[in-house]
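Form predicted on its own, single chain, as structure tokens, below.
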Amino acid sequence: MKRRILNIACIGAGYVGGPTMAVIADRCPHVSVTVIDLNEARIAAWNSDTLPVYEPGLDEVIRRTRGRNLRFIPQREGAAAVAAADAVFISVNTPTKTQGAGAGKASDLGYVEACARYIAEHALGHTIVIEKSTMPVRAADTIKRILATSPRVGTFDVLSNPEFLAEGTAIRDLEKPDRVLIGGETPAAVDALAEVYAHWVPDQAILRTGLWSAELSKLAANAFLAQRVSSINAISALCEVTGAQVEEVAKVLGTDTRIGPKFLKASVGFGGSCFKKDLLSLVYLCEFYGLTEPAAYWQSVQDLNEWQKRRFAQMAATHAKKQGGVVAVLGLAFKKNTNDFRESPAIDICNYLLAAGVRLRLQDERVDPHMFGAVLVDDHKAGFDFFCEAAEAVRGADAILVLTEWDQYATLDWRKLSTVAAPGVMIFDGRTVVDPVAASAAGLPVFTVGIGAAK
């Protein structure tokens, strides 16, 4: 029997539930779509002209659906709009777990548990429940067991629609995705969803596939993806003692098809909600098959990842220690165009500076200083303070990193800020976004990730 999705309720407003939400209401306002939180801070805030979530364009996607077919309600309300929905998006976070069998490694489903819990209690009629969150592999079974103990008289089709957003081009990647991806084991269901994305995604680019191939592509991508970096990042360290220059190598690779240009910046490593999670779910699922060599090579790319923040975090470290040891830090989110500073590199970077004994001034245009704050380390909270602005944060400082590639810090007036800074005073450049020229005619040492310190 042909399904038609007219009612979509999500639960989760997050970095992936908000605008994913947002595109759909936009692209098909005959669709009626419901975002749910349990956090009502975070729904007052959507509910705003101060969004929780900052992505370029989101705030004008915003203004055209919100009132029209697209709302935020608490939790506490949600229920009527579960029981309306032909179809319910789960969207919350799958955090590493921190005890229990597989802490530090597997995938918590907690939250997930209890959507599906939600879910069981109101829904009516026939529902697709939907899995936007990131799943370790037969996840989805969790979700079944769950749901089939619902008190009343309905019937559910579990989906795997795993997203596949970059941060800080989020919109743009939802608008114009390279891939919508439909993973279910009934075709009905599948073509309801596929229908939705179809108003404006070409039919090519909606991937239908199994259930479980959909839940282990999103892990798979991820794990690609952060490989990529790593591997660059194993080179940049070799062209620093060798001479040769990260961008001209990763631009030779480039140019070879068979590997193709993207995700080849050297950098102080990845970071994000995903890339460390997914990789260690990776590591755990194959721990857990008994399959013991490809878990070592998963685990290898995180490990090289922690030893690229270390070995940068220890540099600058021993610089800024032979001066006052006072340290600038520009930029704690953990990639441009985004407030998220989730697993950013920031986070290590600070905490081993701070164990180092030195002195940090932070800036970042997004971050909220009070919550980046709160994940530093507790002995060391008194060591650090916040600045508005970079000519604030540089003042008196020993060593200037750059951890953040927001544009504004490719066109930082150096010579004025050299003025500021303390005496031989040495810049870090984590994202190779930094103008050497600019910062050497001002007398500035600098030292650029797969590079090196400027002769």
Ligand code: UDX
Second form
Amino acid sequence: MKRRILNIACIGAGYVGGPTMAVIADRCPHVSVTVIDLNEARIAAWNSDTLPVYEPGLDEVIRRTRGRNLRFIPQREGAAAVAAADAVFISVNTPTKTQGAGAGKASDLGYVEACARYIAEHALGHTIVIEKSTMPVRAADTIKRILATSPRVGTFDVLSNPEFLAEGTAIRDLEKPDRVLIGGETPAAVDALAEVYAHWVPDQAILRTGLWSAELSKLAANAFLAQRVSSINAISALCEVTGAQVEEVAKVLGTDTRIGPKFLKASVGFGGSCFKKDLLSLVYLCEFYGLTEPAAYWQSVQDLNEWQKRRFAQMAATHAKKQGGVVAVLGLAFKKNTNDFRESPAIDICNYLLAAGVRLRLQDERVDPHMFGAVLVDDHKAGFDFFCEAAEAVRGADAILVLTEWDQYATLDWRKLSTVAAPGVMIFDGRTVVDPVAASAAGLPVFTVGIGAAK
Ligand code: UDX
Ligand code: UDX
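Next up, the form predicted in complex with uridine-5'-diphosphate-xylopyranose (UDX), please; the one we just looked at was the form predicted on its own.
Now the complete complex, all chains and molecules, led by this one.
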């Protein structure tokens, strides 16, 4: 039977659910979209002028859609929206398990299971349930099992439609995706979801696969991207000791069409809510199926990332401790153009420095200082303070670490900053964003990841 999706509900108003539903509502004015979340403060923020997610372009999309065919409501008011929905997206977080089988590696499906129970309880008629959150392979089995317990006479299809948006470019990625992936077993359900995306995505960019391929493709895509970052970061360390320049090497690699130019930027390590979680989930899946060598291979991508962060922190701590023991950290977000700092390299590096007894002066143009302060561990009472301006943060600093590639760090006035930093200050650029010529002209030595110390 041909199905049409005219009513959508989405559980989870986070970095993924919010922007994704906003773009669907924008491109499909005939579809009514309701986003539901347990967190009422978050829903209130989505209904205010200060959205809970910072994404370039998001404000305009929300302005066009909110109150028209897009609304945000708390979960306690969500039953009717689920009952009316032709399709319900599950877009809640799937953190790494902290206890039970697979603790430390496997993804925790607790929230997803709770969503499936909520849908089972309230859905009416035929409902297409769509995995938007990244799931381990065969998670759809779990969802189907729970839906089968529905007290109502409703029927269900389960699809996997993983998101490929990157934070900071989420709206662009959603409006012009490389591809949309829909995995499912029932062609009518797959077609119904494809018809929604077809309002703005060309048909050849809508890929249809089986459920398990779709679930695994998402994990594999993130693992491949993370693997490229770890590969270039492994090369970055070799560049620093041999005199090779990582940007030159990356350019050469990237012009080989078989390799391609993206995801070859050396850094202080990858962060974000997905790469580590998805790598560990893949490692766990391999181990679960007795695939020891593939498990070790993907684990090594994560291990290299930890090493890259640690060696950078060690270098900065050693330099700062030879002097007054004060470090300025510029950039806390896991990448530019987002307020998100989940798994940001800045967290581990700051905690390493605090444990080494270094006092921190922190600055980021978007990250909430209270929230970031809450993830720092300062058992030694080394101390940390937040500043609005980079020029304030570097005051009295013995080392300046640049950990996010915010545009403003490319044009810092190093001559002015050199007058307020401590004598003997050194810049440690973990993002190849600082202008080494300007810094050197101001008499400041710079260590750049993948390049080493400026001569
Ligand atoms: C998350 C995962 O991190 C990612 O792997 C997955 O692909 C999509 O979901 P994100 O949107 O960034 O991504 O997560 P987050 O910003 O934490 O948003 C999840 C939202 O779900 C939160 O607002 C949370 O309150 C809500 N939630 C969680 C519910 O509404 N109900 C629940 O049962 C659990
Ligand atoms: C990622 C995937 O790109 C996206 O498709 C998926 O849906 C969610 O996970 P995201 O984590 O938002 O998106 O950002 P991404 O641009 O992938 O960056 C991840 C981390 O890798 C960041 O810390 C970034 O700074 C780092 N990175 C990226 C590098 O260090 N070098 C690069 O060349 C690229």
